[in-house]
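Only one chain is shown below, in structure tokens, and it's the form predicted on its own.
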Amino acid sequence: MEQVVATIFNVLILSSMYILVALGFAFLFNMLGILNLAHGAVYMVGGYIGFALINSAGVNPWVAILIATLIMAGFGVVLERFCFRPFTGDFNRIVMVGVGINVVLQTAVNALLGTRMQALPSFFDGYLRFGVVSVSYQRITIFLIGAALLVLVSWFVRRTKHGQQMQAISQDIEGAALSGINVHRVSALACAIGSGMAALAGCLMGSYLMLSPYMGDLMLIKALVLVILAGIGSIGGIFVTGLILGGLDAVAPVIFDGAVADAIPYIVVVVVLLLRPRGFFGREA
């Protein structure tokens, strides 16, 4: 039984905090057809600027974690400006753009602070028990935070005048700008909110697993597989695909050995997307 709600718990938060890096990831590629290849680097960043703030300045974990989402929402906004609004349309560019940031973070990284793996320390010390089973306060906050999170973000997406605007942007980018819309001033917030989500989740996983200059790869590939699974153009489906990539993941490992549970997932991806080249609840990639 024990398992079973330690499984539960590792599928929520494997979800919670996938959705949130490709949320923004999403948004960006749905918008302006910008395929962020320096997001994972963004959300390694992230990780460590917080890592930085508690161990060498002595920072509040929580005020960490919350400067360190400020700054690299404010590096979305310069990102967005300077490295892919000079090559809005220019597919090819852009993608080089992103390898370049993406090889420069990481290298920077690696020279400050070298590969050894770093964690960040727990939020909360103890265990909530109810009969024989125990759960981490760890684990409980981390995904409640990313619940929370995501709720917002759904809310800001689906309620706001700027949420709306993105959506009409994702559908019709001419149409949008035709209509009065500030297409760069909406993406502009949207690079600055992914970012900032991205860099929240890799506090968050900083804690709940290791930091390394490289842990930004996997999860790039994990925001790609998300946005293509739930469809281009989809923003609602990445909660959806995120759930199903977070439950294999968590539970695969359980079933089968090494290897072979790091490829179940992609097998499943490969396999839907044969049947449903467009994804769950888009358009063709």
Partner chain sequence: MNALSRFAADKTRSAGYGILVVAVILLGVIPLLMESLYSLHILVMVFFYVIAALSLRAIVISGQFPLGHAAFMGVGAYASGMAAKWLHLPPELTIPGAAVFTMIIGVMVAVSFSRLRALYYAMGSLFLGVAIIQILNAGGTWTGGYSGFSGITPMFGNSKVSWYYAALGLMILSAAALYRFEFSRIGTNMKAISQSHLVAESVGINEAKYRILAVAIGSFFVGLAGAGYAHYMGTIATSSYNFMATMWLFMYVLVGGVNNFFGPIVGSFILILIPEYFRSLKTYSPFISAGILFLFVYLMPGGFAGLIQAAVARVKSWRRERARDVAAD
The other form holds:
Amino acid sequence: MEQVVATIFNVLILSSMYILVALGFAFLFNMLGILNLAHGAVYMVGGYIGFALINSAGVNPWVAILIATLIMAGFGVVLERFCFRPFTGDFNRIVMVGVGINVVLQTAVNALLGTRMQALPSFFDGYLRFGVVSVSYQRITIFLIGAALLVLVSWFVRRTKHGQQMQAISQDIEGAALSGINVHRVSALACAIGSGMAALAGCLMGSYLMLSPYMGDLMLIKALVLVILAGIGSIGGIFVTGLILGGLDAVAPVIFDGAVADAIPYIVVVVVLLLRPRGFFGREA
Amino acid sequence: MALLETRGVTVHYGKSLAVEDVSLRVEEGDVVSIIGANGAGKSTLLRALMGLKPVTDGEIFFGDEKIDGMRTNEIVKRGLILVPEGRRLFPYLSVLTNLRLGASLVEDKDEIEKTLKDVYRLFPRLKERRNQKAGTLSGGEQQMVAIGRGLMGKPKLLCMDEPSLGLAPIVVEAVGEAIKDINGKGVTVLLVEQNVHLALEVASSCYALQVGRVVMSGDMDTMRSSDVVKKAYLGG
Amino acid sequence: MNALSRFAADKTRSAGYGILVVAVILLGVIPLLMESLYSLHILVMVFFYVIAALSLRAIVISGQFPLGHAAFMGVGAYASGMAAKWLHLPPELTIPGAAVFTMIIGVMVAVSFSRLRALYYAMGSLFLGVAIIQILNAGGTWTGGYSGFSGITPMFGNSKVSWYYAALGLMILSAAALYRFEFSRIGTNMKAISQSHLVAESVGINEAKYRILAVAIGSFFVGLAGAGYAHYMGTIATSSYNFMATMWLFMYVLVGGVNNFFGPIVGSFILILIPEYFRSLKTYSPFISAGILFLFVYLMPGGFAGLIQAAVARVKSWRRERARDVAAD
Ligand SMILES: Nc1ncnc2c1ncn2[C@@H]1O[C@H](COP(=O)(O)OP(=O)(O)OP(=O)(O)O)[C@@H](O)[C@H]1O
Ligand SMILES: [Mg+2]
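I have the form predicted on its own already, so could you send the form predicted in complex with its partner chain?
Below is the entire complex, every chain and molecule, led by the chain shown above.
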């Protein structure tokens, strides 16, 4: 029982974190076809900024997370403006820039803080108990924040003017420009929101698991899995694929030995892609 | 002063020439049409007006402002709006959202609601279909959304690229009526058409484009009696 | 005029051959001039990575982007390393065997992926690459798990100089083979297909066949590079073949210039040797690699080859102008 509840929480937490990061990636990918290979590094740096603020500057954890999110959102604007916008449509150069930024961020964190694994302190002590079952408040909080943010983001994308403009750009970029939408500004906004969400996920994951300068590489791949399996253009599908991948990642270690458990999700992903060559909810004809 | 004026506009795709030295004027309140065969460069010219395609030479003036080199959203803001070839709707968004997005640059909420009412009056069908996804509409309905979306941006000059393409004669008729109606409300119209009958019916003057160049221009009577137009478009 | 321009083209081509011959001779005499075994070691590494980068190019020119290509280098490395270590087979046998094995795996994957469109193929390859790495990680004592294994049968009595010439020879042979392939009828058709599907349809070329062929050739050579590299190093670990490793192979191709056969060669030299030169910076040295990438992205969009082409074009137009001036006089 204890194990079951713990696993359910692992599924929920991993899924919501994967979805947070993947959504940010999907925004730029769907709107402008940009493969942002720096997205994983943004997630990682977000976690480290939170860590540094709490551990070295003694900032309140909540404030630290907020600051980390805002800083990386700002970084997202810079990224869009100077690294992606000049090369719109030039796939090769966008990939090169992404790798470059990735290397710079990883190296910077490495040089400043070392490769030692670190963890953000937990924000809440104690356990919530239901009879024999207990769950740490920390985990509950992480999940609640993640879930709340996902609700907020879906509301933003579906209901607000800027969110609808983002959708318009991904459905027909020229039609969007002709409607008077400032494609560059909305892209910058999307990149800011996406980077902020990634940074926040980095902080939350940093307190749930561990921080490492290379944790972004793996997260980037997971984001890609979510986006591709959902099908290009589908935002809602990412929630489904996020739950699937989070489920695989959380359940596999319960059944299989460590390294085998790591392999299983990717084997499943490859098989799914072969069966559904356009993902689950792909819009592309 | 003309509302829109191009001076010697030339546009290339890579090295191939699509529009060559086109100068035209659109006076405020007019309906001006551009006719020409497939590949004559009509759409390219409109794309250049909207800043979607840079001009290689020449100048474009809207009112007293030079607009070539401006970004598309800035041009739209000035009241030059294009209903593009192929409609370019947002297929997975509702008709209503498509229309509202057309008003992206309009700040005044009441104004937007008022224009929306006007659009619904012009195309009552859209009101019925307002919650349907635009991609699931019929071709004619999609064209209505495209025109409606253009109107939502409060155009001074509305350019339309072959609005009659692929529509049944009766729907073409309706589009023609809509154009007259729009013009009646004080919006200047620049109409690109292959359907010369439609162009002749609604326009007051006309330019004929052939392989990128203006080969003829004048008011509708001159065009109607012109041998070139007769031979090329009216079947004798 | 026609004869003149052909003469000019011949001249640039022979200049190209000249540079090539000089480069090969230079590489040939380096061990005689250099005492530092460490430098030789780095160059051996570069040679193997040149083969890997060229093999990537063979697939890229067919319009496919195998984002898991480095994992196939790992397949070659592990296949040869394991066969030599556990089955006690001679490396002379396991290295070509591993290359063929990698090719077979590559073809199987290409056939199953042939239904996927370019972007999904790229992603499928990426996820498959991760799966391969994770399977190797899960291989227990056979593969040594996450930390890999060492004690792979050495060759040439571990003499650096012998290895140097062997790797150089292997690189030149591979490059020659891939060059022949790229400029053969098949290679030319393949490039045409990658430019436009319409071409393929109008010429009636079976696209899938060409794409699979490209993957077969690319997999063979990357397997070869991986296997050779494994025996040279004597030790392997999966971290050398992960997604980022693939990205670096791509960077070698792009920095060298994607539109030129020699791009991957030059790119590998630039991106391995220059950061190596700054290795005293220790933790900071990756900044150099990133710096090179930014330099090329912002200032030399066509890669190194683009730079050379621009220079050649400028010299040519200058010459043409001069010829015209002379004629006018
Ligand atoms: N993206 C492009 N790349 C290259 N050439 C193009 C492109 N778009 C149009 N052209 C060429 O430019 C010329 C003019 O095309 P354009 O679309 O402006 O013609 P049009 O008059 O609108 O024709 P239609 O009536 O068929 O719509 C054509 O020869 C066309 O092939
Ligand atoms: Mg057209």
